[in-house]
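Given as C-alpha cells, the chain that follows is alone and in the form predicted on its own.
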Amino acid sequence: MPNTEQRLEEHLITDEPFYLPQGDEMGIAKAAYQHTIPLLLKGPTGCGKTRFIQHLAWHLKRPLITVSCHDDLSTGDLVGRFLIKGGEAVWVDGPLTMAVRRGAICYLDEVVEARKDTTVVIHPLADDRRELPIEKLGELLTAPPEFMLVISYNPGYQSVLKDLKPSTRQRFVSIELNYPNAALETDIVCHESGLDQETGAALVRLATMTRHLKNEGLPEGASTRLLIHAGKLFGSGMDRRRACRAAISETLTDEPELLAAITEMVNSIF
C-alpha cells in the first residue's frame, strides 16, 4: 500500500461546528451522500460554504480533507507523485487519493481556480463509475460508499474562462448558498464574535448596504466572515469606525470613490 503519510484520525472533526441552516441544504446533502452522489456548492465569498461542509462531515462522522484550489494546482497535486526519500523514489498519495482510499469527504474549494486538466481527473469519480485512475502506479481505485466528493465555487465573479463545463456540472447535485437573512446572519455574527444583538444587527445592516454597491463596481459586498472579523475587533476595544475600515472597507476595495461611499455608510450606522 502506498504511503498516505497522514492518519485518518487527523481529518476527523470531533467537535460540532456551529452552523445555522438557511433552508433544506442539510437534507439535500445527506440524501446525496446516502445515494453516493457528488455535491456542488455555489455561493458568494464568506457565506458559509466551508462551515456547512464541516458541519456535514461532523454529522456523517467522516473525515474531511479540504483542498484550496488555485491556478497552479495540478492533477499530480491531487492524485499524488513520487518523491525522493533516502535515495529511493517513494509514492505519496495526494489528498484526493487519500480520501478515496480512506472513505473520506474530499472538498475541492473554489475548484474553477484549478488548472483545466485538474477537473478531468474528477469526472470518473463523479459519475456511476466512482473510479480514480492513478496512471503512474497503473492502479484504478474504486471509491467506497463512504467517500464523497464535494466541490464549490463562487458564480458571482467567475469569468467565462473559469466557469464549470456542463460535462462537469451535470455530474453533481447542486446547493446554492447565499448570505443568510438578516435575523439569521445577526445570530451567526453574534455567536462567532461575542457581540450583543444590537451591535450585530448594525453590522448586518452595514453589510446589506455594501452588497447593494455591486451595481456600482464593487465586486463583492461585505461577507458574513468580514462582519465576524469586525465584531472581534469591536470586542478588543477598537473604535468601531476604525474597526469597520480595517475589517470591511479596506478589505473590500482600493477605489477612493467606493471607499468614501462605504465610509459614509459606516458613519451613518456607528
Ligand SMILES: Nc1ncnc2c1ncn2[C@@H]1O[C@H](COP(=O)(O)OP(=O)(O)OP(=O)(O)O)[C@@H](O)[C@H]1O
The other form holds:
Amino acid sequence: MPNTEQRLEEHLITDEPFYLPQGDEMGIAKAAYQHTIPLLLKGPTGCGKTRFIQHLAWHLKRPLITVSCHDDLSTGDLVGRFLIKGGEAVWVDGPLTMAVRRGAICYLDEVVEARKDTTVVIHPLADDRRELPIEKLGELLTAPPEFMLVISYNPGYQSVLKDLKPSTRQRFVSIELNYPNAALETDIVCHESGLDQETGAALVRLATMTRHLKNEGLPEGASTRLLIHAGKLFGSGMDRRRACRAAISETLTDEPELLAAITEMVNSIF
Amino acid sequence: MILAILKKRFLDLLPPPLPSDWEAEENLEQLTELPVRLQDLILQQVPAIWPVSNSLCYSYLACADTAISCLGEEQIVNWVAALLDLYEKEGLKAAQAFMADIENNYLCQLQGETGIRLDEVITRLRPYAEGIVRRSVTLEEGTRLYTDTARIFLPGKLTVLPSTTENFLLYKLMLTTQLALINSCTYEMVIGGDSSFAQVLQEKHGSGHSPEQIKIEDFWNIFPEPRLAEDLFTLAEGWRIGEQMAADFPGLWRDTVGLRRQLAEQRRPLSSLKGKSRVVEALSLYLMNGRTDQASGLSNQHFSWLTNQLSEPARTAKDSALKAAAIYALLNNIQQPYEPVEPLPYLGRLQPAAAHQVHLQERAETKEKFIKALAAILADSKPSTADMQSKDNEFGEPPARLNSDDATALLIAPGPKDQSEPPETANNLSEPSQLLIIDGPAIEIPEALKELAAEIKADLGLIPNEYISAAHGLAGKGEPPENIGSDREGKSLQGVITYDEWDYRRAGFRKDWCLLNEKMVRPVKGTFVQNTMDKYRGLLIKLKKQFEMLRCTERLVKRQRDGDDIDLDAVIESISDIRAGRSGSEQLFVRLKRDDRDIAVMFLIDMSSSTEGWVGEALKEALILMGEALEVLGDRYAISGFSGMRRSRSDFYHIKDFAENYNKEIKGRIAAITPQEYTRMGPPVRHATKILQEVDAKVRLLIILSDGKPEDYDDYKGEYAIEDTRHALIEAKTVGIHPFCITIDQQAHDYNAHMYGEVNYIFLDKVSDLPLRMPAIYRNLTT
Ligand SMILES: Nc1ncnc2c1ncn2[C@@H]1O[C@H](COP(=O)(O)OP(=O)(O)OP(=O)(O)O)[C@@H](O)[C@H]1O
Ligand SMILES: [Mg+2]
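Moving from the form predicted on its own, what structure would you give for the form predicted in complex with the named molecule?
Every component of the complex follows; first up is the chain already shown.
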C-alpha cells in the first residue's frame, strides 16, 4: 500500500529532538522496547512526556504516530474504516492499525479521556499476544517486534470518573516523569525559548513557587511548557510582568485570590 | 476622671499589700487626661500585671496610652500578654525596653487613611508565602515583626507609608524578608567552640563561659555589650539576606527601593544620637538607602571601612558573625555605652530563643516518628508473628542477638560515634545506609525511615542510641490495646449492627468488634439556614449556574438506531461497507443525549468533639451550599454524621437519606449538627459503605469530612486507628466505592497520605474556605 507507506514517511523523525533526560527513563524505555512490552507514561501536564516519546522514536528510528484521545474517539477512529473513493469502497487504516502494520510507535496521549469501550481494543495488543483484530476486514494482525504501544496519562486529576482500569494498567511498564529539577529545567527553558540562564532560572523559581500551592487550591502549578511560552514572550520584548501574567498566572487559575498571590510572586521575581 | 477616683479604682484592683497613696497618684497622673473608655481599658489589664511585678505595672501605666494609639484597642490584651511573656523570660529590663520600643516595633508613627490591615491582605500573602518556603509556616498577627521559623508574626495594620499600595508593598517586603530569613538558615548558625575564631573572641572579650558550640545568643553574649553585638550581627544578616533577596526577588527589591528610602527618612535624625548608637544607626541607614555618606560621626574613611566590611560577600550566618565581630572591635574604642537603635523595619529583631523552641519541638516530633517507624520494622522482622496472638507475651525484650549498639552501627555507616561531633564533619555520614540486618536476612529500610534518619543526622550528627533502644521497647509490646478487650457492655442492644475492626498487628480482623447504632438528628429551628443563604447569596448564584452546566452535559451520541439527525460518518461508513461487500451498519443516527450522571454520593461528617469550633459554622454552611447546588444538579446524595465512644457505641447520625428530599426539615437537621464525642472512623466508614452498596448508581462516592485524627476514648488511637481507618477505606474501594476525604486542620499530618491514599484526599488549613472549596472539589471529582 504505497499510500500508507507515504503517510508513514511523514511520521519518521529525522532530526534529533532536543531532550534532556530526567533520570533513567531512556534506559527503561529501551529495555521495554527490546522485550516488546508497552509503555505507560505518567506525569503532570507539560512535563515532557510527548517530547520524550519523540526522542525515543528518533533514537529507535521508528515512525511515531500520536493519537490524542477524547471521549468521542471510536474504535473505528483507531482501527480504520471503509471510505468511498471514485465509487469504490476503499479500506483506510486507522492510526493504530497503520502503526501495527509498519512497526511504528503508537502514542495514545491522555488515554483516560477515551471511553472505556474504546480503550479495550488495545488489550490484546498490549499483552503478549500483540494482536489487533480488524473485524471489518476479518483480519487479525500480529504486531512485528518493532511496533510499540505507548500511552500517557496524568494522575493528578482527581475525577473519579476518569481512571485507568487495573486490567488496562497492568499491561504496561510505567515511567513516571515529573517536572525536571531546577538546573535541568533551566537548561530546557533556555534552550527552547532562547533566554539567558539567569532569566531562565528566575522563571523556574517562579514555577517552583506555583507548584507549592496545592493546598491553596491549585492542583498543578506552572509546567515547563508555560515557562517556555513566557520565555518566548520575553524574547519578543514584551514587559516581563505582563508576559508572565499572560503566559502563566491567567493560564493557571481564575480564582481572584490565587491570581493575586501569583501576581505577587511574579512581581517579586521580575 | 479626677485623680482621686482613678486612684480608688486602681487600688480596688490590687491585692494587699497596697502601695502608698502618693506612689499610686504619681503613676496614675498621666492617665487623667485620657477619655474614660481608655482609662477603663488600661485599668482592666492591671490585675494581670501587678501580681507579676509592681514596677512592670508602673512602666505599663506610663506606656499604655501610646500603645493603644499605636496598636488599636483590640490589640492591647495581646500586647500585655507578650509583655508578660517577655518579662518572665528576660526580666524587667527587657520588658521595659520592649514597651519603650513600641513605636519602632509597630511602625505606627503615621496614622492615616492610607493604612492597610493584615486581614485585608492575608488571603493574598498566605499562598504567596506558601510558594516561597517549602516548610509550612503560618502567618499571624503579632505584636512585633519576627519569625520563629514555624510562624511569621506581622503587624495587624500598616500605616507608615503615604499610600495603600506602598503599605501593601511593605507587608510584602516584611514577609519576604522573614521568609528569606528562614530560607537563609540564620537561626541554625553554630560556631564550633574550638574554632580559632571563637577562641580569639574569647580572649579578646571573654565574658567567662565558653560553650562547646556557640549558637547565636551565645555569640552575642561573648561580648561585653551583647546588645551591640546583636544589632551588628542582625545588620550583617540583614545585608546578607538583602543580597539574597536582590538575587532571588529582583522585582520586589526594585519595587521597594523608594519605600526603603522613605522608611530611612522617617527614622530619628542621626544628629540626635551619639557614639556607637550613631554609627549603628548610620549603618542601618546604609542598608536601607545604600548611601555611604551618612553623618555617622566617624571620619569618611572610617565609615567607608565599616560599610565595606558590612558588604563583604557572605555565604552563611557565620560570615555575618565574623563581620559583626570585626565591626564591634572597631566600635569598642568609642567610650559611651551603646543605646539600642531601631531595628530595620522589615527585618525586626531576631528571636533565636523562639526559633530554638520550634527546633526542639520538631526534634521531639522527628524522634517520635523515627522510633515508631523503626519499631514497626523491628516488630515485623521478628522470626514469627505467633507471639502476637498471645496477649501475655513478654514485654520490652529486644529480639535475640541484637543489642541497640549494633543497630546504631547498622543504621549509620561506620565512622566516629562521638556525641560532640559537629555537624559539618558528619556530612560523610549523611548517606543513610540502605539495609538493616537483624538475625540474618537483611531488611530494606523504607524510604520514610531513611528520610527521618537523614534528618536526625543532619540535626544531631548521629542517631542517638536512646532512639534505637526506645524503638526496641516499643517493638516488644506487640499486644493489642488493653481497654478494648475489657469492655463488653452493650452487646444485647436491639437493632445494633456489628462491624469488624482491622488490627494491623495481626494483619487480621477482630470479628464483630464494634457496635454501631443509627440515630436521627432532631432538626432545630433558627436563622442559621437563612443567614447562610444570605451570606453566600453571590456564591450561590454562581454555584447554581456552574452545577447547572454540569447537569447539561448534553452530547451527541453517535451511531444510534434512531435519533435526531443522520450520523453522516456512520452513513458513509455503512455505504462503504456495503460497497465493499460487507453488511452495513444500521446504526446511522445521532441523538442528543443528556448525559445521565448517575452518581450517588454520601457526605460523612466527623462530629467528634475534636472538631469543636469548626463543625460549628463553616461545615454546616458548606453542607447547605452543597445541598442547594446538588438540588440543581440532581445527583443523589445523603448526609450522615458520626461520633461515639468506645467500640461498644459508635453512633451514626442520619441527616439526610438518599430517598429524602432536601427540604426545611433536612436544613434544620444540618443546622442541628453539633460536636459529640470521639472519632472511631472504622465503623461509620464501613456502615456508609454498606449503605452506598445498596444504592444503584454507576458511580458511588463517599466524601468524608474530618480533621484527620481518628481517635477514641480507649486505645483506638495512633497507628492502630490509622491502620483501621485506612483499611476501612480500602474495603470501600474494593466494592467499587470511591472514598474521598476532605481533611481540615491547622497542619497536615504526615500520615494523612498513608491513611487516605495519595490522591484520595485533600487538605484544607482554613475552615473558612470550606464553603467555597467543597462545591469546587465536588465538581472536580465528578467531571
Ligand atoms: N526533558 C526535557 N527535555 C527537553 N524539553 C523538555 C523536557 N521536558 C519538557 N520539555 C519542554 O516542555 C514542553 C512541554 O513538554 P511536552 O509537550 O512533552 O509535555 P507533556 O508531558 O506531553 O504534556 P501534556 O500532558 O500536557 O501533553 C516541550 O515542548 C519541551 O519544549
Ligand atoms: Mg503531550
